[in-house]
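Heads up, the chain below is alone and in the form predicted on its own; it's given as structure tokens.
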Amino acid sequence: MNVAILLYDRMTALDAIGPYDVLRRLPGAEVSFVAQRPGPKRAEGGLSLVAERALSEMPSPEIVVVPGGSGQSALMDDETLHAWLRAAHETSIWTTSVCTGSLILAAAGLLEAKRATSYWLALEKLGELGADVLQERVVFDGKVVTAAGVSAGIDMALALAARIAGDQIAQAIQLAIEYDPRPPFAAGSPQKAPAEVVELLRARSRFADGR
């Protein structure tokens, strides 16, 4: 199976490495960085990751994750990578996103009166490009899967691992990422966080201004 990863400057590290982490362990499982020329690509916090295919040498991916990220807002006008996109849509078995990457798919036009989610300071932004939003971790709808924020990446790729090759397989690899989450505070969604947190964040947020 062909997991193609988008990567592209200034997108959230873990968006791609949390589903690469798990897509990866899937029996048969070929996973390829790529992006609109191959390269070093430098994530937030200046982390380079490295695409080693071009999006021209893998049209026809079985499955295509999206990240997000801050570097999102300067792919929304990005024709040449929503053509690849639609393609690779076409005929791929999952179209997938975690955060902000799903405004890259909705940009795209493959998301269109679909259920689906992003990062919550993202989600009104998301309605406004036609999706049908829903606030949860990981949302499927047909062959379309979404996932929320940065961390909920692998909460998506444990799921689709779990319809591809069953429950079974998809406990066994997250068992052996030993993904097992304790959170130290009770401050992961903005229902649980603290209300001055909660308004933090969104005063920093580039969605504050509409972006």
Second form
There are 2 protein chains.
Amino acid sequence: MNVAILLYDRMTALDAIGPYDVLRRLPGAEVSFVAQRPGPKRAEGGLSLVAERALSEMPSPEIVVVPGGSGQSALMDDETLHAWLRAAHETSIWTTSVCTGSLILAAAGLLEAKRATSYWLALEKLGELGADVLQERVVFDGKVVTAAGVSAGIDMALALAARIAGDQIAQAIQLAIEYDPRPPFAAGSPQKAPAEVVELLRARSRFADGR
Amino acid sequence: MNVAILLYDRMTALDAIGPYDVLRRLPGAEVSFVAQRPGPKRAEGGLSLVAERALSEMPSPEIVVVPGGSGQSALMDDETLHAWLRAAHETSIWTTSVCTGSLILAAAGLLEAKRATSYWLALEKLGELGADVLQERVVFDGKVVTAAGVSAGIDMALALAARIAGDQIAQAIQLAIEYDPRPPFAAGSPQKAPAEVVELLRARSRFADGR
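Alongside the form predicted on its own that was just displayed, please also present the structure of the form predicted in complex with another copy of the chain.
Below, the chain from earlier opens the complete complex, with every other chain and molecule after it.
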């Protein structure tokens, strides 16, 4: 099972690493980090993650993972990337995204009338791009799987692991990453978080001005 | 607030990236990835993360984060690293670990009679190294904060964010990473997981033979 995780500048590292540290534990999985040009990509906050393969070296991954992050906006018109995504999607077993990665899938034309989700502040934008938007943690529509913001990539990858390798292996992976979460607050979704916290993020969102 | 996250070969990427994508969002935080020798470090599974600074360039971080992973065992006798950790701990505000990173802190002599935790399969080893072991998600003992396995670094970092910057900012960070977890199974701890899944991991644990 070949997994290609897209890297790009100003992505959110956790969007990629959550799924990575789950999917790489699948029996037989081989995970590659890909980018238009191989080399270090600078995630939000300054960390460099190394993409070892060019998109062109990996035309037919069985799983595609597209992370989000503020650099996503620079990829909305990237025809080379979109063409790679469309071609990869033709033969993929699963085409997936985390957070605003779904906006890139949508821009490539892959979410037209598909049920999909995204980071909570990007859901409106996702709808404008033609998806049938659901505000859920993980959304499956055929072979397209989209996750909500950042940390939702872990839940998505575990759900995917269960579909691919069965419940017991997915449970073993969950136990191997000791994923028994205890968030310190009920603040992880706009429905649960205090209204002033929701407004704080909404006010400084890069989607607030329709980008 | 200067944060130093240790990188090394065969670390678990998520151990470092969970805390990274939380702590870097703290107002005024500056996160650096450090290693004995700067350059790319190859995490478990093959991903390279780039350490941009040498330990010697960062003698007094305010927060130290030590991730775990199978490469931890190679650092148990690393006197240069231990000396850096002891010196950093003298002036740090918080000295922290995720997963088997606590074994490294213990080997450096920083957990003697301290309440601490680790990856569930490493708790016995942690006790042998002199810590007062608790099987909890996140353990605070003074300025020493240790987290359980891999994904527990997210919970630890959010708890730390609340202590450092207050509940509202921690809640805003939690909402920014949309951390409203929905694990697909009740399998994230040895108490909750099916017995055969626990045994599966125990049987292939590198701690099974006392390493």
